[in-house]
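Taking the form predicted on its own, here's one chain by itself in C-alpha cells.
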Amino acid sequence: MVDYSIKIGGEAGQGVQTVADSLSRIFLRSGLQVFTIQDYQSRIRGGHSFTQIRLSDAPLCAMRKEVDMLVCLDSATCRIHAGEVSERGLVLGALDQSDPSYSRSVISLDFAAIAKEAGNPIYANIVAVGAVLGILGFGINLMEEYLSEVFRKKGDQVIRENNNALRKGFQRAQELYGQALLPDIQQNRDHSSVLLNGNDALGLGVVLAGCTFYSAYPMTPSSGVLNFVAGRAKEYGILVEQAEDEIAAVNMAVGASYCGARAMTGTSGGGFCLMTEGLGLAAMTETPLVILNAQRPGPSTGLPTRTSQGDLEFVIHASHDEFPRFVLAPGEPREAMNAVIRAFNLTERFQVPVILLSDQYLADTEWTYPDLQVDEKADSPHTVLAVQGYRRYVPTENGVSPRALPGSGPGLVIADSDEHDEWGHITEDLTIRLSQQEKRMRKIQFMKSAMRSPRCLEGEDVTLIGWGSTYGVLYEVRNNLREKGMRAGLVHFTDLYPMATETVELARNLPNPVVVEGNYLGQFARLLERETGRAFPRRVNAFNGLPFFVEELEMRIKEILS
C-alpha cells in the first residue's frame, strides 16, 4: 500500500496553498485517496504557514506526523520542519545546505530563479508543483489540463506561461533526481471522486437544507461557510447578510425565522459569546434557529487559526436560565453536510435552537469521497395557519405548540422575550410562568428520542471515546492498535446533547474507556460522568491548538494504558 506525506511550507502570500491545491487535485484525478490539513497564522501576509498532503491507494481519514517530502518555499520551512522528515524522506527547495538542520536527502532547487528563467518569478509555486510531480514520477498532462481549467478566463498567454514554468520545474527536478520516487503507484484517471473540506461541506448542507436566510459576521474558522453560501445565494434563493457584529447576526436570524425563513447563523467561540442573548431570545420565543460554532482556542481572541474542542460545556449551558437545545458535532465533512440538514429538521420540529459544533481542523481538512451521498432530506415546514383565537404557546403533551407564521391567517401571532401566556402576551403571573417553563422543559424528554446512537466498533482491551472532528484519527489509531494485537474499540459521538437513555446505558457499560478530546478539562468526559454516574478517569487531552496526529495519539494511548 502506498502511504506518502508531502508538506509544503513557506510564508503566507508565497503560494503555499496554490501548490497544495494543485498537487492534491492531480493526485485525486490520478485515482488516489487524498487527505490534507492546513496550518496558518493569523495575519494577511508573512508568518510561516504550511499545508500537508497525504496520498494513498487506500482510504485516508487522518494525518501522520512524519513527512516523506518537505517542499520549502522559503528557508525557514526547513529549519522548522526538518525534524519531521522520515528516514526515507527528502527535502526540496531553495536551501542553504550548510544548515545543520538538514539530516535527510536534499534536492536544492531555487523555484523563483527557475520561474524567472521561464519568464516571470511569480510562477515559482508552479515550478514547485512541476518539481514535485517530476520527483514522484507523475506526468504533467493532468496538471496542464488543470492549469487550462483554472486560468481559462485569463487567456492563452497566462496558460502558456504557467505551463512553461511547470515544465521547467518538472525537467530540472528529473535532471537532479533521476528516478521516480513512487514508481509502483497505480494511476488511473478519475474525475468522479470529490475532495471536500468541512466548511464547504457545511455550506453544501446549508444549501441542501433549504436554508433561505444566513447571517454572520466573518470570524475564523467559520468564515468559509459564509463565503460558500454567499457565492451561491442568488442561484439558490438564499438571503445572505454580513452583519455588523454577532449580536446583529443572531438577532437577524431569529427575526427571519420568526417570519418563516429557514434561518441560520455562523461564528466561532468568541462570536458565540456575543450571540448568547439572541440564543435565549430564540429559546423564549420558541423560534427555530441553527447556529454554527466553529471552535478555536481562547479565551478572548486566543489562537484564531488553530483548532480546539473547548466550547462544549459552554454551548450546553450558554445564555441564562434553563432551556432545551440540541448540540451536534459532526466527525467528518460528509457527516457535516448531513448534520446541517438534520439540524434544520430538528429545530423546526421541536422549536428549540440547534447548535452545530465544528472547529478549525474539521473546517480546513480535505477528505476524499468516491461519491458524495446525501443521507438526510429536508422536512416540510412544521407550521399551521393562524386561525381565529390562535394560541402560540398553548401547552401540549410534548411541549411543542403548533407554530403559525405571522400573517398566515386571521389569527394574531404574538411573541415576546418576556415570560408570556398561551397567546404570547407578557405576564408576571407566576402560575403561568410555571406552566410555560414546564412546557418548554418538557420537550427534553421527547428530544432525546430524536438523538442518534454513537458509531460503535467493539473492543475489549480498550474503548476509545471521542466526539466531533476526532473521528478520523481515532478510527485510524484503533485500526493500528488492532493490527498490533490489542483488541481496541471505538465509540464516536456526533449527537452530544441531550443524551438519549440508550446512549447513557451504552456509555455506562463500555469496557476500559479512554476519552480523547481537544480541551484541557476533559469536557465530554465530564458530561459522560454526569449523565452515566460512572467515572471516566483515563483521558487524553490536547489544547495546544494543533490536531491529534496518528503517531502521537497512538503513543499517548499506549502510555495511559501502561
Second form
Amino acid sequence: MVDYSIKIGGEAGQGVQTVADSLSRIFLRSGLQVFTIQDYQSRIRGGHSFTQIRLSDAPLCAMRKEVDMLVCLDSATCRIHAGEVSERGLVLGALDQSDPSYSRSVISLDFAAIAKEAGNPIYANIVAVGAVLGILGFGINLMEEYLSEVFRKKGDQVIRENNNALRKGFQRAQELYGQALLPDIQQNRDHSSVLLNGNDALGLGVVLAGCTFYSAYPMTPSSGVLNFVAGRAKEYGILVEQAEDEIAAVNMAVGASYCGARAMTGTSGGGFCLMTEGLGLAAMTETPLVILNAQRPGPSTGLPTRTSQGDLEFVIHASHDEFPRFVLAPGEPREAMNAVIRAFNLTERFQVPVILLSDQYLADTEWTYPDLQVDEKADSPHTVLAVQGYRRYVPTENGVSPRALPGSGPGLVIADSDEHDEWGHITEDLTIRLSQQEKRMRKIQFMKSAMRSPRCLEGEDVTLIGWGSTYGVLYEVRNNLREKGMRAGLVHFTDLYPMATETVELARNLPNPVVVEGNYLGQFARLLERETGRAFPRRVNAFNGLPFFVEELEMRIKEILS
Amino acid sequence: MNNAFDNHAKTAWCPGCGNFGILDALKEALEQLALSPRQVVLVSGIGQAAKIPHYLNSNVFNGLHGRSLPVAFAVKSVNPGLTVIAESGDGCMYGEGGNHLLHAIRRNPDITVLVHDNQVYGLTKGQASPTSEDGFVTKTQPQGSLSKAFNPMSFAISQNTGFVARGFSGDKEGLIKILREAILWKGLSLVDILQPCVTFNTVNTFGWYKKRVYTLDGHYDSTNRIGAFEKSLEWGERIPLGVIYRHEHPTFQDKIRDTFGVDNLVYQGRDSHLVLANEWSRFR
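For comparison with the form predicted on its own, kindly provide the form predicted in complex with the partner chain.
Whole complex next, starting from this chain.
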C-alpha cells in the first residue's frame, strides 16, 4: 500500500494553496485517494501557512504527523517543519544543502529562479508543482490539462507560460533526482472521484436542501460556506445577504423563514454568542431555522484560524430559559453535506432550531469520495394554507402546530416573541403560558425519535468515543490499535442533542470507554455522564488549536490505557 | 364604520396614550389604500409601541427589541407581494436597533418604518430615550440626560433615505395622509411620529406639541436635499410635519430582481439531480 505525505509551506500570499490544489487534483485524477489539511494564520500576507497532502491507493480519513516530502516556498518552512520529515523523506526548495540543521535529503531547487528562466518569476509555485510531479514519477499531461482548465478564461498565453514553468520544474527535478519516487503506484485516469472539503460540502448541502435565504456576517471558519453559497446564488435563486452583524443575520433568517424561505445563517462561536437572542426568537416563535456554528478556539476572538470542539455545552444551553433544539455534528465532508439537508428537514418538521456544529478542521479538510451521491432528500414544504381563523400555535399531541405562511390564505399568521395564545397574540395569562410552554417542550420526546444512533464498531479492550470532526482520525487510530492486537472499538456521534433513549442505553454499556475531544473540560463526556448517570473518567482532550494527528492520538490513547 | 383592519383587541396602553392616534390613523390609511389584511405584514420590536400589530387585523411578526428591521427586510425579500410595515418606538428603532436602521436605509427595501417617538422609555417606566432632550430628567437620569438628542430626520436625510416624514398622533388627518404616501412609496420610508407619553413625559405633552407643530405647505420642495436638511434642523418653537424629504432610487427588490432574476424566495423545491449534475465537475 502506498501512503505518502507531502507538506507545502510558505508565507501567506506565496501560493501555497495553488501548489496544494494543483497537486491534489492531479493525484485525484490519477485514481489515488487524497486527504488534505490546511493550517494558516489570521493575516493576509506573510507569516507561515501550510497545506499537507496525504495520498494512497487505499481510502484515507486522517492525517499523519510524519511528512515524506517537504516543499519549501520559503526558508522558514524548512526550519519549522524539518523535524517532521521521515527517515526516507525529502526536502525541496531554494535551500543550502550544507546547512547542518537539515538532517534529511535536501533537493535544492530555486523555484523562483527557474520560473524566471521560464519567463516570469510569478510562476514559482507552478515550477514547484512540476518539480514534485517529476520527483514522484507522475506524467505531466494531466497537469497540463488541469492548467488549461484553470486558466481557460485567461487565454492561451497564460496557459503556455504556466505549462512552460511546469515543464521546467519537472525536468530540473528529474535531472537532479534521477529516479521516480513512487514507481509502484497504479496511475489510472479517474473520472468519478471528487475531492471535497467541509465548507464546500456544507455549501453544497445548503444548495441541495433548497435553501433560498442565507444571511451571515463573515467569520472564519464559516465564511467559506457563505462564499460557496454566494457563488451559486444566481444559479439557484438564493438570496445571500451579508448582514451588518450576526444579530441582524439571525433575525433576517428568522424573518425569511416566517415567510416561507428555507433560511439559514452561519457563523463561528463569537458570532453565535450574538445570535443567541435570535436563537431564542426562533424557538419562541417556532420558526424553522438552521444555524451553522463553525467552532474555533476562544473564548472571545481566540484563535481565529485554528480548530476546536469547545462550543458543545454552549450551543446546547445557548439563549435563556428552556426550549428544545437539535444539535448535529457531522464527522466528515459528505456527512456535512447530508447533515444540512437533514437539518432543514428537522427544523421544518419540528419547528425548532437546528444547530450544526462544524469546526476549522472539518471546514478546511478535503476528503476523497468515489462519487458525489447524496443520501438525504429535502422534504417538500411542511406548510398549510392560512384558513380563516387560523391558529398558529394550536396545541397538538406532539407539540407541533400546523405552520401557514402569511398571505397564503384568508387567515392571518401571527408570530410573537412574547408569550402568546393559540392565535399568536401576546398574553400574560399564566394558564396560557403553561399550556404553550408545555406544547413547545412536548416536542422533545418526539424529536428523540428522529435522532440517529452513533456509528458503532465494537471492541472490548477499549471503546474510543468521539463526536463531530474527529471521526476520521478515530477510525484510523482504532484500526491501527487492532492491527497491533488490541481489541479496540469506536463509537462516533453525529446526533448529539437531544439524545435518543437507545443511545443513552448504548453509552451506558460501552466497555472501557475513552472519550476523545477537542476541548479542555471534556464537554461531550460530561453530556454523556449527565444523560447516562455513568462516569466517563478516561478522556483525551486537545485544546491547542490543532487537530489530532494519527500518531499522536494513538500514543495518547495508549498512555491513558497503561 | 367597518374597517377590515379592526380586530377590536383590548390594548395594554394607558388611557390617553399617544399610541391610540397612530393605531387609528394606521387602520384608516390601510383601509383607504384598499389593502387586504392578508397582504399586510406588521413587524415590530419590543415596547408599548411594538404591541400595535396585536391591535389591528393583519399578519404579525412581533420580534425582539430593536430587531424589527432585519426581519422586515427579510419578509419583503422573500415575498415582495406583501406590504411590510415595521413599527416600534424610538428606543427600539433608534437605540437598540440604531445599527439596523442605518443598514436598512443602505439596502432600501420596499418597507415602511414607523417610529412612535415619545422621547422616553415607557414600558420600562420612564428612562431617557435616544430622542430625549439634553437635560431631560428621569429616575435614571436624575441630573438630566447628559447626551444630545438624536435627530432622526437629519440622520435619514444625511443617508439619502428615499422618504423621510414626520407625523403627529394628535393630527389624525395629517398622519393618515403621510402614512398612505409612506406605504405607497417604493423603497424604505421612515416616518417619525410624535407621540406624547402621558405618563412619563411631562415635558413634551399634547399641549406642548399643539403649540409648536405646523404642516408643510405646497410651496415646500421636499425633493431638495439641502433644503430638506435645513428643515430637519427645525425643532423647538416650530416643528414641521409632513414629508420632509423624498428621493426616488432603486429598491433592494429591484436590485435582486435585476441582478439575480429572483422574484420570490418562498421554498418550492429544488432538483437535487440538477444541482449535482452542475456541481460534480467542480470538485474534480
